[in-house]
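One chain comes next, on its own, written out as structure tokens in the form predicted on its own.
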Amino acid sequence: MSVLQVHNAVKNFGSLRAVDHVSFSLDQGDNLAIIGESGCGKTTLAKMMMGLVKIDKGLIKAESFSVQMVFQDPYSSLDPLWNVREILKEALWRNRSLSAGQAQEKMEQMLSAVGLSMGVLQRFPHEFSGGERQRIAIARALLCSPKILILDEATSALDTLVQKQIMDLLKKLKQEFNLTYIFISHNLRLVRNFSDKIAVMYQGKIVEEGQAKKVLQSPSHPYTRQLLQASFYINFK
């Protein structure tokens, strides 16, 4: 069943097209990452998604509020004058038919399901490494009930032994909660261990799609093979 479709989104930004007419759906379950140098549209693409970049031409379809977003940096998306608890409580806005019991059950819940304890809920982020603070923004964006999380580089600010560590948390998440995830990302030995399917975006555009493994093999685009060569993932022919 398509959770996601995107139909010939366009976004500019100025003279500059930074989304061109761009296409894809999403089945639930899907794993989908989208891979690309800096500038290419990839985050553009997902602000689109998530409603924070109007689209200028083109269609986004998806349930409301089932796109939630997991962002590079998990100092800066979370709120430093905030405490956990404010901080997820605010994931709960549209439920406000919640007692303080239930929404403080609720939070603890996704607290476990991401390995923290509910002694977390009086700290400020300051206090957390960047590992455990992405493990409160993912808490954070579950909290919203999402059928689709968006992991914008969400683990490219963390050490190599941390972003196993999350990366394993996010597989075990997809089962638990049924989740489809848009992985955004330039590191390929990620998205190759992590990833059922791969889009390729270059200048704004999507210039090739399919199995990751048959992408990552036997790419068919010149670009896709620049990728590839450029992070020495040359096991293609």
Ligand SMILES: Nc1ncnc2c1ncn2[C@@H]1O[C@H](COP(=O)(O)OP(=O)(O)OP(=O)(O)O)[C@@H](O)[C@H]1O
Contents of the next structure:
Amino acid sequence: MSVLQVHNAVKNFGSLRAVDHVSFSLDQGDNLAIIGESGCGKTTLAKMMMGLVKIDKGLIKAESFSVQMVFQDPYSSLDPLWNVREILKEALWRNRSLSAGQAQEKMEQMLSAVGLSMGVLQRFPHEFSGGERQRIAIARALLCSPKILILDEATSALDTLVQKQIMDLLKKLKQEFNLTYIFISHNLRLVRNFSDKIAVMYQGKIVEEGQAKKVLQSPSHPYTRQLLQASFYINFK
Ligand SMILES: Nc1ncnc2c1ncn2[C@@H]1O[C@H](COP(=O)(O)OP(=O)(O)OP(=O)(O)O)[C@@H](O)[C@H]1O
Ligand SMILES: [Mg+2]
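Next, give the form predicted in complex with the ligand, keeping in mind that what was shown is the form predicted on its own.
Entire complex below, previous chain first.
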């Protein structure tokens, strides 16, 4: 079942075309990685899917409120003046029928799902480690009951051990909440272990798309080959 359709999406910033006639679709449960050099339009495309950036041309079809995003730096995406209870509560605003007790229960369940204890509810973002902040950002995103979670360099700022813990958590949550993932990353080894499909972006366009292992083992587009060489992926795989 298709949960997202992107058809010839275009975004211009003045004379710069950041996203250039991008098309793809996602089925429920898909795990798509989007890779490509800095500035090729990945975050802009993600924000268009979230509805945070207006699409200039084309069409993006997804159920309302079905897309949530986790960003690279959770410190800037979590309001520093709010404690975790307020941050998580805000994510439940659409569900106005919830009583205070039910809201509390949902927050508790979600904190447990991301591996945090109830004790964190009174604390503020600056009182957590990077990995813990990312867990809070994931909990907040999931409390919105999304079908699709976009992870935009969501583990890049973390050291490798914490990165692995968050990746394991994301794998577990995908099953538990029946999620579809869009995983944006520069780390091709992570992509290979995590995602089933890959879309390669270059100058706003998707230039290659396919099964992750196949694209990484035998890239067909010259830019993908260049990207793999530049990342030393070929030497270290
Ligand atoms: N709000 C904006 N106004 C003007 N230009 C923008 C805006 N947002 C992004 N851009 C430009 O659009 C292009 C694509 O940016 P985008 O953030 O989507 O790249 P990216 O692929 O996510 O890069 P990175 O891997 O570094 O995160 C860049 O040239 C960027 O400078
Ligand atoms: Mg980006």
